[in-house]
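Have a look below at one chain only, the form predicted on its own, in structure tokens format.
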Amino acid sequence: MRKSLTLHLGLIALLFALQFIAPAYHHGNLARIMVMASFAMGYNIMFGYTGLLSLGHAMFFAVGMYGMGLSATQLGLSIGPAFGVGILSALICSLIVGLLALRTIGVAFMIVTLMFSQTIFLTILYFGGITRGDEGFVIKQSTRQIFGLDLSDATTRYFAALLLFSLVLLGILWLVKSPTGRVLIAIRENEERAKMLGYDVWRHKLAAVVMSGTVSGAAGAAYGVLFGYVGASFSQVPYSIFPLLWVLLGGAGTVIGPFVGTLFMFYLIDLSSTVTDAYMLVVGVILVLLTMFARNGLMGIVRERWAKWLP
């Protein structure tokens, strides 16, 4: 436990230091990466630790984002309470989805989550008079204030993203080490054996869906607050595939893996796009090679070869 805690606190300390030593260009990139990595870490609770493959996780991100954005713009709430509404909206959504989707298993579960996500997307479009549909809406800079801090300021935004990332990272580390986390891993490894040992598998799966959806919704609400935009594109299928990709690249079932996968994917696209217009071809080839030769992800390889203790 001491080694893993030191590693994760070290990552947080490194990100803190990068605000002061990294070039300004990377500050905005890292803030965005930390928020999206929080989204991926939420997804990892369901997929990496419980073995539930969802194809509709964008709905939680979008519900958190729109819960925050609409309560700020339509109800006139300040950013703090609006952020709370976003998290609560994601929690309620994940509870409803969990209660219904967990009646299915395997491929059916994947399809049901995808259908729920599409329903959220179509609902956003249907109520375009309020949500502004595909166009989305901007949250005014003057309203993005909390405790006298301007969240549109680059430095403040960076540290706010770091705070969110740190809370999610350490929270999931604690979860993985807790009895509940051990049961989730047991369900992933052998659900029938977990039942035979007397664990309430369905209740733990529901808890995983709710925790996963709430964390992802918090990331969505934070994205809207920190970057000032709420849009329907965040509820579309690609934003359900992205966290899956980031988790697989970084290492499913590792606490730090989603961050590594998000960081790797972001800068792979960023750097390859400066070299060639066919950057997506380069990205695709590298992803195929990683899938073939690093099936457990980057941190999965680290755990297998050098750090068996890595959670």
Second form
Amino acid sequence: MRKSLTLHLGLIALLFALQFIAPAYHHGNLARIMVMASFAMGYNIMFGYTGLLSLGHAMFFAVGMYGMGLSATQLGLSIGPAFGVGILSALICSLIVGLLALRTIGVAFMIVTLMFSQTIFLTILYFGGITRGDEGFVIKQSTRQIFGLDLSDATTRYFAALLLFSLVLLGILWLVKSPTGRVLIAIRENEERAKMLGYDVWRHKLAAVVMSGTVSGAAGAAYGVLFGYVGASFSQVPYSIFPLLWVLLGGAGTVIGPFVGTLFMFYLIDLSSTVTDAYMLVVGVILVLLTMFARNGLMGIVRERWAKWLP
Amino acid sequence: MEFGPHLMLAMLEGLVQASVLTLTALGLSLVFGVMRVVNVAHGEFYMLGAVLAWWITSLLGGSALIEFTAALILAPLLVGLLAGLADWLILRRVDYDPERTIVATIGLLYIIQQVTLMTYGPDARPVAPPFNTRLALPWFEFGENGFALYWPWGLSTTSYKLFVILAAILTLIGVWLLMAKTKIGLILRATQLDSETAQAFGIPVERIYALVFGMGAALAALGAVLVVPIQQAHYLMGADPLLLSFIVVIIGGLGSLRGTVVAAILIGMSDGIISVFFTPTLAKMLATLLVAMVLVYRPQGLFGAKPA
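Okay, that was the form predicted on its own. Show me the form predicted together with the partner chain next.
Expanding to the full complex; the earlier chain stays at the top.
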């Protein structure tokens, strides 16, 4: 327990220190990576810990983002309450999706989540009058203020991203050590057995979907707040694939894995985009290689070889 | 145009759509039925068929008819070989595990799509139809002189569109004969029913899987070659057929070939008709939601038998 606490608090401390020394370009990247890693960690609750593969997490990200964005621009809420509306929308959305989608299992579950996500994307396009469709809309700098802090300022943005990241990281660390988290892992390992031991499997799965969707929605809302843009592209298929990729690469079912995967992938795409426009090719190749040769991802390998205690 | 002729036109367009969709969805259904895996890269094999058709027709000189016939035979063959190879190199190595196969085929999707973008480029390119005679169609009315036929302006189709429908029907019959009447069909059905027992009886299951995966992709490519003189070849054209094929395969019942054909005609037709009269976004939105609900409440599909 002490080892893992040291590791995760150490990571947060390291990121805190980087704020002061990282060059401006990487400083901006890191803020983005921390928000996206929160998205991936949310995804990991379902995929890594409960064994539910969703192909539609873009919908939670987008619902959080639009819940925040629309309530700020259309209803004129200030950014704090708007952020709350974003999280609440994601919570309601994940509850509905969970209630419906969990009636299916396996391949059907994946396709149902994909379809729901596609429905959300088309809904955003259909109400283009309010959502501005593909084009999206900008959240003005004057609205992105909280407690007298300007969230569009690079330093404040970094700390806000770090705050979200730390909360999610420690929250998930706590979750996987808690009895509920243990039951989720038991469901992943052997659902029938968990059922036989008297656990309410369905209720735990639903809880996992709601937690996962809400965290992803919070990341979406935060992305909109910190980077000032809300757009339909965030609800499209690639944004459902990215968290899967990040989690697989970093190591599914590890607390720190999603961050490692996001960091790696971000810089890999960054590097490859200097060579070619077709950067999604890198995504494809890595996905294939991962499924073939490294099922457990980077942190999974670390756990197997060196650190059995890694949560 | 009046409502009657307009509806007739919409139905004809819908039938062409349905023909292509039937072939594409049949490929997906075949792969799912026999191998029990979902091929997310299916839409990209479709796209590859269209792009290869453009390539073949532009490389070959000669009349449009010869060029197109060459594309019709070569493009599905090449795509089928490529898919078989992908199966042998990738899917076989992940033991056809359903989840890992989905992730691997998502990877394959981006690889095919992006390599096409890098080589073929972002442009949409047309392929000349081998023949394209405009056929005016009659409509009837009950006027003062009783029943009469007339030719309303705009109500027409082309010989090529009729050929697409015919080609789809012939392919369907071909697939049915293959599955029902030949030895290879028998082996495929045996593998579908119980792959372990089939293996015990000396059927080389892995090679059968590669064959089926290749056949599935070839069917998608064939659909794309047929459609490319009507639409154009573009590196992103695989997304819609993939989604529609998913819808068809789900509505028809996962793995049921007969259900797939019925559902493809139903959905292709209604998609064609609805997008003529309503906005396509709303139509797609409702269709997607409806299908998700079918999966949730009737996972065996509308036509599939209830699992025992």
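Residue numbers count along the first chain shown, from 1. Just so it is clear, the model here is predicted, and its values are computed rather than measured. Rigid core here is just the name for the largest C-alpha set that superposes within 1.5 Å across the two forms.
Is_shifted residue 273 between these two forms (CA, 2 Å cut-off, rigid core):
Yes: residue 273 shifts by at least 2 Å between these two forms.
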